[in-house]
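We begin with a single chain expressed as structure tokens, specifically the form predicted alone.
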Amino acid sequence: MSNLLLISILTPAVFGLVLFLLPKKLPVVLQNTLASLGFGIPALIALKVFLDYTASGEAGFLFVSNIDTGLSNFGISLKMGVNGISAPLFLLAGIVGLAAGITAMVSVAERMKTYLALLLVMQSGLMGIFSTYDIFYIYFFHEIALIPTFIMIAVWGGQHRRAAAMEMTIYLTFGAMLSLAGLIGIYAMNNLGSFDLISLSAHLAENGLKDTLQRSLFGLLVFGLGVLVSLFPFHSWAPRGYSAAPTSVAMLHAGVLKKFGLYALIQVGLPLLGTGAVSWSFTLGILALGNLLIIGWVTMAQKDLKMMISYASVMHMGYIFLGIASLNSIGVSGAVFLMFAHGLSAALLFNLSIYVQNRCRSFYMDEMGGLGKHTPILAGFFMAAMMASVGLPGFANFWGEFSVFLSLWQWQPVFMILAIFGIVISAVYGLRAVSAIFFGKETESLEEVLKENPVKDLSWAERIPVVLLLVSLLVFGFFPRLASDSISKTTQLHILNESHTREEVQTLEAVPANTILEQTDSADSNAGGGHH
């Protein structure tokens, strides 16, 4: 199993390199076959790893291996393994990567061979982030995935692509440097000489860092990783970047790569800097409400479909940050579950947006209308995707958001009341978009398009990535225990319980590691003055 983790990283990188080296006039069948293997093999490995991990009933890192990369003198080696936090996100990277790859192959991008090769390199980095527990390599694989992102936006992006790529580069480089300073600070101040999460957790449990140092280091992580995750008010790069990005890149970045900052905050920040997390939790909660309420209002004002989806993706980061800020088991578990669900729904909406644009020749919703009678299958998929994003029961997003609301009620009830307005905002812009695109009378602009190019519904090739993402949302929506058991076990035993005592913040006592729903049923009996 540990070898499979390494294969999931190497496979897309190798197939990407092969595509780079092959002649320009490569047969389309061979090109797509190589790309399909490069995206498909990691997806299958991710599914097997996830199922085997959840079946094990364990809470710690499994499938562990240690690969010497010549940096052992600095306490750095490629240590492979997944736990209950990384296993569902590893699966997310595999599913969204496969969907993005298929979307790319059915597109009409120029220089397709190079496009697919860069996308495969990006996929390699994404698989690496969630399959290692060495902090250095978590960061390293993030950078591996980020570099192709800039290139692909600048070369294959839409309107204002170079400006958007430059803005992303500046923002994300700044955020990466801040977060790197925090990670190096953890390494330098623990006197262990290791970036290994397991060793660091054990060491700091016995030799904790001073409170003032923890506050400083956690602050660097909050703002550095917050920039990478588009935490308000450091979010402006994300909507413009996603709007300009090619669809497959937007799917991978918004769906998977942006989860790096949240993942690092949960996997690294909470267990290693517990006291620092306490001191920053209220501030983090306030900024997260900015994502929900302020960015939510901006989302409602958008007339460009892809820009609206971009802002909506940023808005919903607020729920995840609120779950983290609550510092209780239900909230952090819900945040991880919502990271998985949000990645699927965001990728699905970006995927469907390009299908709408291809048929209407525009992203502006006031130039659409009545498309549903020409494309009923596309309309049905789009409505389902929007309902998933809003958090309708039956989709995976519901369980994540519901758990976050429960955690807020235990921590800051006022925050929960304010966060509920986010649901209203989501419903408003979501239903408005569905109505403007698929129902009502056809606009003059759309009538002109229909005269020149009769609109067809989704082809079978276009349906494959949509079905893959939508079925995943429904499976985890109806059977949340597939992920929630392992998430909650790891959260309780290896994230919150390894943090320092939190006298300043009321937290939930450790609850039985069952489903998020079962945690919900027992929330009242478990809540109280206890502390982790």
Contents of the next structure:
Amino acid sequence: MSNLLLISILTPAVFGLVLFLLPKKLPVVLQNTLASLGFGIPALIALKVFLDYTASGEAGFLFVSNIDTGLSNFGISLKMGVNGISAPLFLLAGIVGLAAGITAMVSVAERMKTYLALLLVMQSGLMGIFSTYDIFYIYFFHEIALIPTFIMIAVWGGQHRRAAAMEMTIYLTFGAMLSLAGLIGIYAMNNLGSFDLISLSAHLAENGLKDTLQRSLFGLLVFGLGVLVSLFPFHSWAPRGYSAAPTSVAMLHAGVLKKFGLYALIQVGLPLLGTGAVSWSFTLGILALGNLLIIGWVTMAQKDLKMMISYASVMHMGYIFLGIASLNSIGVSGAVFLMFAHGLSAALLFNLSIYVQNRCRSFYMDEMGGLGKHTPILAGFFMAAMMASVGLPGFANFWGEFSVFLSLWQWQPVFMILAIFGIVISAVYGLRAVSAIFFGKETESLEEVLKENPVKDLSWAERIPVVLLLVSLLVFGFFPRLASDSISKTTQLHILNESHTREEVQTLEAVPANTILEQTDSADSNAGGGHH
Amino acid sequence: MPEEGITKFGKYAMDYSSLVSISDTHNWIALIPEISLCLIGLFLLLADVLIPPGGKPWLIRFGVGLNILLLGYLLFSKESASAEVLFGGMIDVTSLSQWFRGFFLITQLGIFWLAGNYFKNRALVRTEFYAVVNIVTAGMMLLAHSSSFVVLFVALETVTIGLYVLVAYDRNSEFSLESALKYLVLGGTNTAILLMGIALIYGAVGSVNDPLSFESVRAFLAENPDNLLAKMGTLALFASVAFKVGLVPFHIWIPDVYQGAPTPTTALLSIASKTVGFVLLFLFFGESGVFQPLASFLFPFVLWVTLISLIYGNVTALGYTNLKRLLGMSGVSHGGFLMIGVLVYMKMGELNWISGAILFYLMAYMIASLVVFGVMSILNFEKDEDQDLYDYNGLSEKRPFLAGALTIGVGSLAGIPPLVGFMAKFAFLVAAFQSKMYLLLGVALFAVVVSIFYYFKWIREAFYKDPIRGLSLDGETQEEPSFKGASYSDIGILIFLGILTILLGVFPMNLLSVWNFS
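Right, and the form predicted together with the partner chain of this protein, after the form predicted alone?
Below: every chain and molecule of the assembly, starting with the one above.
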């Protein structure tokens, strides 16, 4: 079992290398077979790992193995294993990777072989992030996935790709360096001498870091990881980068790689730097509201379809950050669930948007109108994806957002009221986009395009990734328990144990800690179970 | 020294019996690698005159073969540190100096590989290049073994004068000659500063037996850490080392000389000359280093030079599109990065893996530089001094293998996981954190971000094909850029270096800690 995790990392890397080294004139069939294996095997492994994990009913890390890579002096070794938080995200990486891989194979691009090779390297890094619990390797795999992104955007991207790629490179490297400093800081500031998450949290639970130190380290993580996740004032790379990126890269980055920042904040920041988290949570909450309201407003003003979807993806990060900032079990579990759901829905939207753009030969929504008549299936899928992204019940996003609102009610009711406006905003731009693209009379520009190139509906090959993503969204929308049980178990037991988090602060305010714990428990079981 | 042994030369002279006892320590076996390198060099020069022109390529191959044999001898002889006093204490064989022997010899072979490609299509005399590089390498190895300022100076001058010749090697090119002149003037000034430093220390240490040996200087400084003359001398020596490493403000020669010198020489400067600086730093600040007693006095100077180098080197490199200038300034920042290790070393000796980390970084830098310079020399643009970033536009389409190799080399220089350059940088970041030098840490992280910008620009050009390129203004198509291809041996070497880069990045194999000899 533990070897499966390693295989899921190595398979894409090996197939990518093979593709790169094979000669230029490779038959398309062979090329696609190799790539499909490279994306398919990790996806199957991810599904098996996820199902086995949830079936086990455990909360800690399972399928653990340890591989010595010659860094034992630094307390580093490749420790594989998943817990309730990483298991669903591991599955997410598998599903979105497969979908993005198929999308890439369907699309027509120059030098496809090199592109697929780079995409496979990226996939290898993504599988790695969520299957190790050594802090060093979490970062390491993130970088492995990040670098091909830059190259693919610079070479295969759309308009303004050179500028967008450079902007993204600088911004994200900066964020990565800040968070690296924070992660090394955690390692260097205690005498355990290990990057191992399990032993670190055990060690720090007993002899925690000084409060001032916790504050500065958590600050480094909030801003460093915040840049990577496009937290409000540091988001400007994301819309330009995504709209310039080739579709499959945008799917993988917005869907999975961006979740690294949130994942590290939850998996590493919260359990190890509890006091730091408490002192930063209010600031984080305010910035997250900036994501929801300010970026939401900006999203409504977009005319370019891909820009709008990119901004929407930035905006939704606000909910996840709010869930983390609430620092209670429902909020953090909701954030993890929403990360999973948003990864699927963002990838789906990016995927569909390129189909729309290719058919209309335009970037702008007001030139698209009336496409629905010619492409009913595409219209249906797009509407469903938009609804999922808005958070309609029945799709996975709903449960995530719902739990986040519940947790905000406990923490800062004002935040919850403000955050609910986010739903309204996303409904406005979502529905407006659907109606502008698919309904109404055909616009003049679309008619001209139609004269020369009659539009066809989605081909079967194009439908595969869409269906894959949409079905996953629906499955987890109707059966959220598949993931939510193990998520909330893990957050309660391992992330928010009582030695830190807000309960401590609230005890100071003369509120008995027990009541709060009970509240969280009961509300959580409501969130998890009240939907069958 | 016994009273009766004093001759008419006064009390500084030695008596006959001690001269004999010194000559008893002349164990030439200890210097076999250096001596053989010099002999190979001289042999090449001599045979070059006697052999007909058709045989010269074979002569060069024979010489390189001898070098490989020597490397094999070094690797398998497993001669480790000897406690024996050699040459009256002027030579000291330690496991560190053995490591540097191997390092310089491997670098030399790499330079020969670059030279082989460089000399294709160029009407230049070839054998001399190999001869001079052999002698320069011998000088560098000897330097690593020196245990007295006399040997240090002689060895260093052998290296420097050899480098003057190598920089001027393309005698038909104005650029090569111009840069050689600049290097000669600045290098000569640097030698003067070095000599002045040695003289000041000599004056301060004064009347002991052998006042120029490291041992007596160290003993003197331990007793008189406040001696002004010695302090000034130490500063002068540090300036001279900073010149070798290329630290700001002693870097001023770097861009011009790197640009004008033939590519293999540029590689030699950037790998070996930098390493020579660190050999000196090990001799000066290592565990039993000469200036260890003055470490706290020197620390602020070293710190500021490091900080400025990290910032200035990277920010200046941003503006260059000439690749050799760019690599020069990026080398300045790599020097700054390596100095983080030295600073940690000076500050807290108990961090025992830091010397291993410095050696690991040097090795990572050597491998990555060889890959990058290797690709440059394979492409072998006609104007050697004018290799521009934008000349690489569209490389991946024509030569995907070279573009891939370049990406690995440049990525390793930039410090991207899973390449070996990342592990090297990571160790220093951890060290800076553990020794609580937060300013240094912040500047180092800033430097990494800036450096990724220009390194990535290079990768981007290699993979990106400008659609406008190939079209002139009046719409006619221009000649498509053409790139020379790699031969099978080039491919083999590049694959070997690439695999090494990735393998050592994923499995550093505890090299970081194995190498903590100093």
